[in-house]
Each structure stands twice: as structure tokens, then as C-alpha cells.
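Okay, so here's just one chain, in C-alpha cells, the form predicted alone.
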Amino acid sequence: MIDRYRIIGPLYDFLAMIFSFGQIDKCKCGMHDRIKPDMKVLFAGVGQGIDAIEAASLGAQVTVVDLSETMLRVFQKRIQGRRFIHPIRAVHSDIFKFDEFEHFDMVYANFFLNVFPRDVVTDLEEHLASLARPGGYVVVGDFSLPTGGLFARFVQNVYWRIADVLFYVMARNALHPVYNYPEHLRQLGLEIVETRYFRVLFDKRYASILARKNDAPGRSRKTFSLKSGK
């Protein structure tokens, strides 16, 4: 299999952190308050893994998946010499295929649905859901919807295009607007409990939505084909 991310994958982290001013950073992290030690936690779609990283360093039992390989040996340099209370679990695999059902407190996807077209964002949805156990959370953070007026929503149409774009050349990620990932959340049962925004000046130009998942245990666990995306 092509690993689309093996010419951007190693500038990722640098490119986000200009792009976004290191609010991208910021934002992966923005639910990181609910960690507690010992909870399992997995990251869908790592990449570099600031975000795992700081999960593990707060006592978390963290396991990261992603189908590319540039993208985790980036990951385990960043790692590699430290030391956690629980060892990093890597997993080099097609989120899809990864069946570990209700076994998550959290479950992550930053910057990750993105990636995909909408058709397959929905199952993808479901998926991680499936993933999280009665009670627990699903994470996401990404772009936000476009608020304000009618040139504040076009100036945050527009900044979002340019990544859009941008890794469509780069990665073939696809081309879509701005996903609605609290209705599509609401849609699956989810409860969204809180969404904290990250600011490029003065909008709102990404946001961390934390979901909890319903306590009655059992919810479908589909298994999907991955139609596209890393």
C-alpha cells in the first residue's frame, strides 16, 4: 500500500504549527484535563503524536494507531529514550480493522476525519464510537464550523480551503467543506458535553468537542472497509 504521507508526513507538525500559530497543537490537547491515570486512551490517526505523548506523560495507558508507516516512525523517534508509567502501544494498522470494541475510555481523532470523504467519515464516526466503552468519551478536534458574519465566515472558509487543498496535492486527502462533527456525534447518541475553541485572530478557527458515549453497553460494532484516507 502507497503511504501518501511519506513527503509531508515528516514537515506535518512544522507545517500545522505555522499554519495554525500553534493553536493546532493547543487544540489536540484542549481534553486532556478529563485524562485521568490509567485510563485507556487511544489516539486514531497519530501521526506525530504531541497529543499521545502528553496522554502517556499524564500516567494514561495510551495506544496509537495509523496505517502510515512514515508517520509512526516519526512518532516513535519522538518517544524514543523516554520514559512513562505505561509504555506507548503502537499499532500499524487500518483504523477500520483496529476491532478493539468498548474497550476505551477515550478515544481521539484530531485532525483525522479530515481526511476522509463524507461517506466515509460516517462510518468512521460509528467506528470509533464502537470503540469507546459504555460511558466513555469520544474526542474530536479539528476545524471549526465558520461563525460570525458574512466576511468572518469567508475569511474562515477560506483559510480552511487552503489546507483542504493543500494536502488534496500533497496526500489526496479529499476535498470537502468543513464537517459538522457535533451533529454528526448527536446523530450516533452521542452527547456532546463540552466544545472548547482555539482562536486564529480573533475566530474561532478550530475546536475540541468531547461526546460521551451512553451507558448501555453493546452499541453496533460494524466493520467497515477503508475507502480512502490514511
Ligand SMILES: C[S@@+](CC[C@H](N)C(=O)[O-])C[C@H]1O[C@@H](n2cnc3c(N)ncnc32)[C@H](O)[C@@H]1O
The other form holds:
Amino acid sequence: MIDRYRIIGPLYDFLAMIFSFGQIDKCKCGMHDRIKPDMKVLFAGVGQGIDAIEAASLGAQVTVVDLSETMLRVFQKRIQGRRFIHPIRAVHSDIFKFDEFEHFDMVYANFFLNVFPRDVVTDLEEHLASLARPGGYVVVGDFSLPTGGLFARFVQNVYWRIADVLFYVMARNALHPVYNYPEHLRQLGLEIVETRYFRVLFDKRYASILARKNDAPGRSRKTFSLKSGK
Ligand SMILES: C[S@@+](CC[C@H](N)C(=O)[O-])C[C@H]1O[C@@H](n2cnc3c(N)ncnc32)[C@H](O)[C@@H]1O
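Requested next: the structure of the form predicted together with this ligand (the form predicted alone having been shown above).
Below is the entire complex, every chain and molecule, led by the chain shown above.
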């Protein structure tokens, strides 16, 4: 299997820090005050995993999943020699093959959904929601939907496109506009509980979105229905 993050993987967090003036890291941990000790927390497409490490430091039972061996190697290096109340479980897998349905209190997708093309991202959101327990949460940290006047939206779109094209070239990520994650999550029947924004210069560039899954048990993957993808 080709590891698309073989070259860019070790540089990923450094580039993200420069590109966002540190705001991407803040966004990734933007909902961490919701994490309580012993909670089961999943990080899908974890990458280098500062968010997962922070969650484990808060006493959560953390599972991380990533398809890239390179990313997981960097992640393992980062946790080497560190002790947590619950050791972090790292799974090398395609997230679509990870099937611990309704198991997690919180499922994180930080800067992960934007990797996928439009026709896959809705399936992936549905899959991630099916991994959260009834009443559990899905957290999406990503580029914020452009807002404001014409010029502000233009600048925000250009900002996103720079990252999009860069990652298309380096990791074959999909080319697409910024996704409307709150709308997608609502369409899956999740309630948007809170959104926190992270600014660069004048604009909201990144958002951490906390969405809550219905309390009713048994809403596993197959019972979700999507009206349309945006
Ligand atoms: C853009 S990086 C984001 C990494 C990390 N979440 C962050 O915010 O720094 C996307 C990550 O998703 C992983 N990934 C891509 N497709 C995947 C898949 N199908 N299943 C699991 N992980 C995947 C990549 O290997 C990469 O580590």
C-alpha cells in the first residue's frame, strides 16, 4: 500500500504551525475541555497526534487510527517514554475498516475530512458518527466555511486553496471547496452543540465543531440516511 504521507508526514505539523501561526494546533484541542478522565476517545486520521496526546494526558482512554505508517511512526516517537493513566492504543488501518461501532464517547476528525473528495466525505462522516455511542460526540476541527463580505470570503477561499493545492500535490488529497461540516452533521441527525473559531489576521480561519449524536441506541451505520452532500 502506498503511504501518501511518506514525505510530507514528518513535516506536517511544522508546516501547519507556520501556515496557521499556531492556530491549527489550538483548533485541534479546541474542545478538549469536554474530555473527562476515562472517556473513550477516538482520533481518526490522527497524524502526528498532539491532540490525542493531550487527550491522553487528561486521562482519557485514547485510540488513534491512521493509514500512514510514517505518521504513526512519528506519533509513536512523540509518545515514547511518556506515561498516561491509560496507554494510547494505535491502530494502523483504513478508517473505513475500523468497525468498533457505538463504542466511543468522542470521535475526533481533525483536519481529516478535508483529505477526501465530496462523494466520500459524506460516507466518512456517517461512518465516524456510527463509531460514537448514542449520546456521544463527533468533533470536527477544520477550515472554517468562508464568511463575511466578498473580499473577506475571497481571501479565505484563497487561503484554503493554497493548502488544498499543496496537499493535492504532496499527498494526493482531494481538490474541493471548503466543506460545510455543520450542515453535513445536521443531515446525519446530529445536533451542533458548539462551534469555536480560531482566527488568523482578521478572519475566522478554523473551526472546532462539537456535534452530539442522538441518545437512541441502535443508530448504527446502516440506519443513518443522507439527503445530499454539500
Ligand atoms: C491532513 S492529515 C491530518 C492529520 C491530523 N489529524 C492533524 O490534524 O494533524 C490526514 C491524516 O489522515 C490519514 N488518513 C488518510 N486517509 C486515511 C484513511 N482512509 N484512514 C485512516 N487515516 C487516513 C493520513 O495518513 C494523515 O495522517
